[in-house]
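Starting off, we have a lone chain in the form predicted on its own, written out as structure tokens.
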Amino acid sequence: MRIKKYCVDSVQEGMLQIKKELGPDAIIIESRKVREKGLRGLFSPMKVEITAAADTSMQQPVAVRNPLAWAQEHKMEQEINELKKMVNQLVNCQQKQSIEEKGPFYRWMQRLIENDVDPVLAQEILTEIHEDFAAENALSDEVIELILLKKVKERLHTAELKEGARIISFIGPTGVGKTTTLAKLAARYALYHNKQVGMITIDTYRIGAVDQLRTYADITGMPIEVVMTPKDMSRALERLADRELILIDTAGRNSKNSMQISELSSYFSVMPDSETFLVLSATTKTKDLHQIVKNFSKVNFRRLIFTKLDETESYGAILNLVHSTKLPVTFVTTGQNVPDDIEVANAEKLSKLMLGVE
């Protein structure tokens, strides 16, 4: 009889090693979860320690085995398969063990990940907390929560609109709510800041887009210009020369279509002073957000607006993108009502959303 212990990341990995070293007839005697020693073990997944055994006396050429021996081996193989199922069930149960056994910050890691924060970023944040407060004997949940909010807030870059910004443009993929966002800001600046606002639209692709903006213009009494070409843009800006603030709506573009993006960027060559926002939906996956930012980089945007915060319950994608790109969020929208459902981005409020804190 040969007995050997294996410390592996998963049962599947252990079974491969056991089969390779002890043969297919090996039997698992014991399986348990163990934690690596040191700081790494605080955040790293627990290891699986498997004790396996093989009867070396049965390792003989198949040719000399009689039918009875073959039947016994077949029965043993079935028993091994049953044992494998039991081990898998055991591991699944062990993965649901109490959070105390997985380290003091495990529950906070899970909360971040459940809110779609990138696991690498979540571990980075919690490692910082552990290193900063390693001398403390124990931190209460309330204290950890406050520290965690501070760490998340530090990574959520926000910035208000620059004082004196006169031309503001909105770009982004289809369906994120650019036109409605523009209408909200136009009404807010006209009604609450007493600014003379004008609007320009180059969204002549989407059916009803111009009519939608004309409706807002008629209600508020703002002038609106419809632009078909970059040359038209120059003339439209001249006609709105008396306006203190000009908001420019663009057609939603498929960020993967480089021709459409190039066409869009040609309009911005005649308005170099534009403060350009990339409008994104909070319901979009992190991977897709990064791809959109990359594909729209031909247009010189420097700020973000996140829409549809009311249509999701996980906000980690915002943190992932802002932290990696260092682009600030200036506004967020929380519904369809014009002009009410828009807010200046607040890092503290957003960080609470990330953690599900009231």
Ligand SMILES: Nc1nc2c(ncn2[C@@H]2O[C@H](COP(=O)(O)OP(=O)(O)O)[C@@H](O)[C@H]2O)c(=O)[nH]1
The other form holds:
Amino acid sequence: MRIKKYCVDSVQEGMLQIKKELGPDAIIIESRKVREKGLRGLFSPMKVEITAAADTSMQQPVAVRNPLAWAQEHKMEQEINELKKMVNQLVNCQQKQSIEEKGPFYRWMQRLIENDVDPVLAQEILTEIHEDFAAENALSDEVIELILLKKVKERLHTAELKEGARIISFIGPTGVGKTTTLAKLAARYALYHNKQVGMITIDTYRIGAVDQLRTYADITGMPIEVVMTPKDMSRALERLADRELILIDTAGRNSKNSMQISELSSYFSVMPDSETFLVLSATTKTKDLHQIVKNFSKVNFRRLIFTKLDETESYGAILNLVHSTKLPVTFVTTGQNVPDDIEVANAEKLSKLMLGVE
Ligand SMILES: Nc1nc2c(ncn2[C@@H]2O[C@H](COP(=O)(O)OP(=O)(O)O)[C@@H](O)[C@H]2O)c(=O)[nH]1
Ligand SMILES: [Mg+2]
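Next up, the form predicted in complex with this ligand. The previous block was the form predicted on its own.
Below is the entire complex, every chain and molecule, led by the chain shown above.
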């Protein structure tokens, strides 16, 4: 008698191995679901451990067997195989149905990855939970969700607009929504906070770009200055000396063009007290976001605005970037409407978006 244990992904896979190694007469002594040892086991589906036995004394070369007995055995073997197939289908079907059998964190790992959270970061967070709560027997799904929300929130740095900030500038790639976001904030501060707001645009690259901001200025009756050189900037700031808040729009720069970025940074050397925001779209891939942050790093920005949250279903890129750069998010925008579609960034709300829970 030969007894052997097999640790496989499915009963079907085990049966094939057993048949190959122990022969068609092997019998199954025991079959149970086990988790792989170590951390890996927490994030991967359960395995099946099958103990099989074969009576080696019965095994003879096929050639010396009675042909009739062989035919009968062969038929029986076929029937058994069909039965096994049916059992396997049943087992596979059950495995799919009960997701909790795939490890307590498996579902959450999937959820984070579906939301484009960097798998390394997702694993880091879940491992932390596992280690923090190793003493607990089994965490319920609701409890895991709560802890996970907290852990994600800790990594989603947000910061309100600095108290007393008077000059606020917006930089970032083309088309992310800098001008629209500026218009939203200008209207909000004028309407809801009763502030005297002024605007400056150094958007001299795109024809029509100045007009876009001028239209907002005309509607709201705010003064607007158009600036062509860094020298002009000082004069424009003087002309807006009576304004409590000055919002500065910049041309969308191709962040890969270091000449354009250098030129942009020269405007900021004449206004060291500018609170500068890098405006990014939530629809941009994590890798590209990192590159944009790097390319704009010549300009001294310290906070982020994420636009177009309404245009994506997965928000992981925000978490990935904020966690690794430690740059806080101050505002998020959620549509094209001026001035309504803008919110102060809220880490709790963003964490819920990351996990797709409400
Ligand atoms: N869906 C959506 N569109 C936005 C949002 N913010 C800006 N946009 C649109 O994005 C486009 C480019 O905006 P614009 O402000 O000109 O971008 P800029 O080149 O960075 O100044 C315009 O059609 C805006 O209406 C947002 O939060 N959601
Ligand atoms: Mg613009």
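Keep in mind that what you see is a predicted model, and the values were worked out from it rather than measured. Heads up, when I say rigid core I mean the largest set of C-alphas that superpose within 1.5 Å between the two forms. Numbering follows the first chain given and starts at 1.
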Quick one: core overlaid, is Asn337 moving 2 Å or more at the Cα between these two forms?
-> no
Under a superposition restricted to the rigid core, does Ala347 display a Cα displacement of 2 angstroms or more between these two forms?
-> no
